[in-house]
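This document opens with one chain alone, in structure tokens, the form predicted on its own.
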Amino acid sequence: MADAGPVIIVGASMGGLRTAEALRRASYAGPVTVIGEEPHAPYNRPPLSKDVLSTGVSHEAVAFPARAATADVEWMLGAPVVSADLGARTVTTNDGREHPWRALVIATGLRSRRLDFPAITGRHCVRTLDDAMALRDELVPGARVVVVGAGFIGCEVAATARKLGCEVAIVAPGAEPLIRSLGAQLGAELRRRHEAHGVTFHLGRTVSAMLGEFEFGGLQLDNGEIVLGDVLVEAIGSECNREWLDATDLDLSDGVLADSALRAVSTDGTAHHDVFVVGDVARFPNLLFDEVPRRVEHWNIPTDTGKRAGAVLGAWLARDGSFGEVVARGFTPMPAFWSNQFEVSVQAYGLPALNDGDIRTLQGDLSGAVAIGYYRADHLVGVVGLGLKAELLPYRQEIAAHAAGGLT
């Protein structure tokens, strides 16, 4: 093993920041160096859609609180990796420069897919703080917005476009909103709640040409529909930010794959033992569920897989004969995500996704609070609940429970 050279994280998020943390928690004394494309310090990004865009944005709203343990951390910001070799062992960044690395994380994350259409001013999407300032200036009352895109971002900011005044539609292919991650039952109630203030649904509609020739002035639907508007939120999904990856032999084929110990792994099934992966990006297995690699956009992967890979990562630099017992202890995050829509309060533990179809009401009603139980082969795999927080704990150690050896 090579010691020249600091430990690298590319991404200045969430993920990034954690690494760092369980790397000095791990006893790593080493130098460390955080490099990520945006010129802001690491800030936490779930709130930009739901309570910061209805007030101020700012980056003080929503940055993390610097830490002593990391106060020697190198950060290298608004500086995009564009490559790596992980032969050389090396990132290059858009001015040219090759930064070598002891050891490498990568944690770039995701950026926003968006639609297919020419640039013009009034289009938008929420993914960085950059985005949310953007958008908050143009979210003024009695401004027609549409959004396209009906799961938690788009319906997030219909939430709070329409309660900043604003007058609201979303534009979806799905039969409800929601409806991946929460089923046809729980979509259409939230449909519901939202249409009580006053947000328009045009459902099982795609978009066939966008009007204005330098402005956003509204959308065509497939069924020739017009829809007029002033602001655009596109909120189509995701994509990963791993092209400066590409001239490696990593398995890219939805993010970057790794293993348990969030080693990155290469095409042909080999681990390295160099290279990590966290956050969004990170394609892993979670044997609360069973042994498939996936990648999870909840909130509290960035952190979790963060702090085991800053472990993993620690132990293998320290040389002291820890590595193989920290590899060889269980790996089972708990996905969990949070929205705020209007009143409702969404809450939520597992991967509802997975559900094979037999979702059940577990207590209250739809028509106020309630949780909804989602089961695969007869075990529960993921629970929501509106307007409930601590009565769903139970459920979240039921999901738990099943951790050993995850479902067949």
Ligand SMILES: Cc1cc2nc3c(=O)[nH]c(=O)nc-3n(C[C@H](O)[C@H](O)[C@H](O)COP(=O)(O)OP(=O)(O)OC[C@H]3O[C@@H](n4cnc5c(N)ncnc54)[C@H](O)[C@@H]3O)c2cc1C
The other form holds:
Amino acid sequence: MADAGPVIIVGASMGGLRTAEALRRASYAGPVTVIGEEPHAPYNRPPLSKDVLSTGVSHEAVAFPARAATADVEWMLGAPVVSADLGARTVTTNDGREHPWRALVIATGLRSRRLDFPAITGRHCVRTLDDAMALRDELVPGARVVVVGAGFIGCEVAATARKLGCEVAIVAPGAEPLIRSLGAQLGAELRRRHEAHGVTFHLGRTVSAMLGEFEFGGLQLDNGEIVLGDVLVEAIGSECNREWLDATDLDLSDGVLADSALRAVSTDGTAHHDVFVVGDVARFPNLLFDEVPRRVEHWNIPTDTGKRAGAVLGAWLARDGSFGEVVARGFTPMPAFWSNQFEVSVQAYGLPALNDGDIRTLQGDLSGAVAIGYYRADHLVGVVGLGLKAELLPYRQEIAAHAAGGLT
Ligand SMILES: Cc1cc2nc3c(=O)[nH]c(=O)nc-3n(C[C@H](O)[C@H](O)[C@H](O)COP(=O)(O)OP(=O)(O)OC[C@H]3O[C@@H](n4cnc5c(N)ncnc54)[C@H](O)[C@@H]3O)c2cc1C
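Form predicted on its own done; form predicted together with the named molecule now:
Next comes the full complex, this chain leading.
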């Protein structure tokens, strides 16, 4: 029955919350149920590796404010969904209960990838509030912290741990930190700034063994070097939470494929009109750049995809003739990212990683505030600023100017 049951949102995440809010804005007044694996109502993750990790981690410190529009949403927390049946329109939680839905929103995001070693105490990652609380307890002055991975989360945790008085070493396979996201030039500058604060780097290295039978004692690297430590932070990337969809016909080749209306797409290319995907787990085309579907793990994407999915689903449920017009509006969100590491603030727009090797200094210089532009086929596709904010807005506009039809 198409109209039976609530809209079910799986994932009590930022993307899930923003979708629920957008559904109400689209005048959908029917039932909405959010089913989430974590015991917490939706909260903001970026502070978990930054200020909150150093000042005091609690749900109150990071929770999103509840809005009146979603006061009647039903929350089922601490209830992981284990499977979905798109034909029968149900999801099943780990207690065996089946939940019927009239529309389904997939908002299950990511989890941290882990090193393939036995579980011992002292191993950490930072994805959830509970992760951050467990790590915070161990970041005491003098603790030797080894961070594996030199992406944003690894570098941020390293900076926070150093500020808390820990000895910090970063181990990573790349030639510079953040090299995949920002290129070698900015990566080298960020390394220099970390080193000035006493962080040590083991770059171009992988981990060959973990020391310690019951408690983490350090790492052996692929060149035989030993890095002793008390606390291990694994910041080696993420994996998509999509196994609960394995029995469906959805294209799960990298996250969950969606069309530009955020409708989930099957392996045969058909879009489901009643199944939507939002947030980090969504792989969708963005005509700001081209028609290639990509996942984008930036904070603004759960909000932008949630708004878009809520508007399209709201129009479909309204059956008032607005659906075609809402879908035709198009969807070209501008990826935006920021990071804080020591005194350095990083702000980025667009998709710098799309550059074809053409990277230009747009203003300033590396020793102070600087804006770096990333180009593809001579068009600006991304900009990253160190110590700059408003100064980046003209570059943001330049990237957005290509929205009509992409760059091809
Ligand atoms: C430590 C950290 C720092 C970050 N810093 C920045 C930053 O500075 N700037 C920036 O732009 N972005 C940052 N990000 C990225 C940003 O926080 C994410 O893009 C955003 O949280 C993604 O939201 P989401 O809605 O896709 O889902 P998520 O936040 O991944 O939440 C998904 C939720 O779904 C739940 N779930 C998973 N599987 C199931 C299931 N089967 N059943 C029920 N529930 C399930 C999960 O438990 C989780 O609660 C950071 C992320 C982290 C972890």
